[in-house]
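Only one chain is included here, represented as structure tokens and corresponding to the form predicted alone.
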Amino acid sequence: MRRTLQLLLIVVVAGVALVACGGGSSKEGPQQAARTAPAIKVGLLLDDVHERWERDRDGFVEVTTGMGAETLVEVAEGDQERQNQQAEKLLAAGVNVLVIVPHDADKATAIVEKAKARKVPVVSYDRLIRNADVDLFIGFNATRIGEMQAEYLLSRAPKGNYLLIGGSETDDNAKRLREGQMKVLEPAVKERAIRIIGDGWAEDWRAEAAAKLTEDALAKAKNNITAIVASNDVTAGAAIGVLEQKGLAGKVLVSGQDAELDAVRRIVAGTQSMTVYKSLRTLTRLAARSAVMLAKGEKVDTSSVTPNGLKDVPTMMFDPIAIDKDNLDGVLIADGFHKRDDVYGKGGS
């Protein structure tokens, strides 16, 4: 009994030494070879990187990750031809799709076009790249935006001179949100309930060129302005900054995009009216696995398609929502955008 024992344990310990040096065969087991597998890789071209677009990207990986995906994430930080630079190194890197979203909504076009000489997919993200062969835009009705930010004001102003600052004109999201914003404010202009005493573009959505289209507009109102549609949060934080200056800061109604949390705060104090809430984790979710899809090789299910010049482009749309001190608690908390002590304070309510 003693030797058939000691016979087995003999085969069992060479049976482990010849798994453990490969021998006996020279193919690689299931887990081995899930670990040797090539990964998709997902490039991701930013434009620009503060509160909003942090959490884009941040959502963004964490679902291609759990997919079993890489990302590769770059930063034009405002700069086109950064951008496009930053495009090479993701395709000779060997992404497997590029999702954009676009500096210049009309230079990228010559992005998508190496993207395609490459045969990887393109995902237009949040902002529609013009003119290009894009395989997917995935984003919010900008056009509706701009409509409930001038609803919002116009309800509560019907009359009085009105500010327009855009965001940037090389930007599509920002032509179509002005267009949104006019279909609303024309007809109280043509019957002259309000004059639009300043209409400008804040360059690469920059608070600089936000606060002086607003000093300029205060200069040349002598102060009397009533409204200020700022097109998202950033230009709203600048145009109320030359407001508090003018001791004015509450009392010119602000609108706003984005939710982020300093604006929110900013509604809180009164300050900003309303800002515009966009459900960052249903865009990041769907664009994320969208994307895998595409670099599998697999068909993504849309509902709608959007023109760019070129092509319609199959299209994932959705609807945002205005909020005021009314809706805050109910809709930014509650959803876990953000917490009630960052926003309040600690014992705030």
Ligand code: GAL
Contents of the next structure:
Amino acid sequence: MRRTLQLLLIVVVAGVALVACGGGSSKEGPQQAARTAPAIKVGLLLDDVHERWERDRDGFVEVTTGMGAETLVEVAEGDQERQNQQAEKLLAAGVNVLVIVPHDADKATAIVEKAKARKVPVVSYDRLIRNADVDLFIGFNATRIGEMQAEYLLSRAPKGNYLLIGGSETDDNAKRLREGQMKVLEPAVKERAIRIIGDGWAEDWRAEAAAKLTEDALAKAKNNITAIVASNDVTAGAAIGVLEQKGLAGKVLVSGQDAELDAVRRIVAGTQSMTVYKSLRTLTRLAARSAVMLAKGEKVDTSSVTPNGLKDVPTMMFDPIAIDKDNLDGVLIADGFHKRDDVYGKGGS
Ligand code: GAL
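Hand over the structure of the form predicted together with beta-D-galactopyranose; the form predicted alone is what we had up.
Okay, now the whole complex, with that chain kicking things off.
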């Protein structure tokens, strides 16, 4: 009798174990359930793909895929008409949510209208789409980034000629960066401590446009420039390239944004003064998770709103970190954003 009971117990336990890990025929395990559930389709529309955006794409897709969603990615390469066509393509493909890095904050409104007509929620990623019924804006505080760039340079060069290199005029972030920069610089301009000898905009954030702005300003100031408030690392790199041609690299303070590898190497070399780090791990994970939740019709908790001309857009906003040679190890390398060998070279420190 005792032997029979023991055998029975072993069979029952084995059966339960089999079912629990999905081996049993009676019901699917959790993994199978995810695979057979109708896959959520997420559409991601990027504007550009220099280093920072490659990280956004890869981090975002890693998370949506891990959540069992299929992600369709399109890159507009600076062309809003193309982005609008790509949006049509993704909506026709049946995406359940559209995540957009708008090339043009105003013209991207048409994409939102088409998505909403199909009851597809829209996430404005890193850049705000204006005058549109956006469901979520997720990004970093661009005005604060502009303040950090200007504060860093002004604290080290309280007097002299300043050149401002803005980003794309179609990018809401570029406007907000300039607002933040001028909020810090204005008092020093009023006191005539500093002089702004150029304040142009680099079309589509292109390096060539930033280089031209730098050449024109150096010609106008007869090379007497103290600081360049470059709004991101691509434009900073272009400006520093021009400074190098004139033997001025390292003698002019230059700001940046995105903590791209080339920029961090320039900070180590002393030709770029600082950059601003935005944790793309945070941004991509929360954007991907929120997109899948919106696709499922679930509510996403937000902590603030951002007025976009049409509505107060529910917003997730994160704080940036100013980076220079003193903290790049403790933040960027410790955070795993860059590898030590990539920054300093093999065995460097
Ligand atoms: C901005 C973004 C910056 C920078 C720039 C260039 O909108 O906020 O981080 O990458 O685009 O694409």
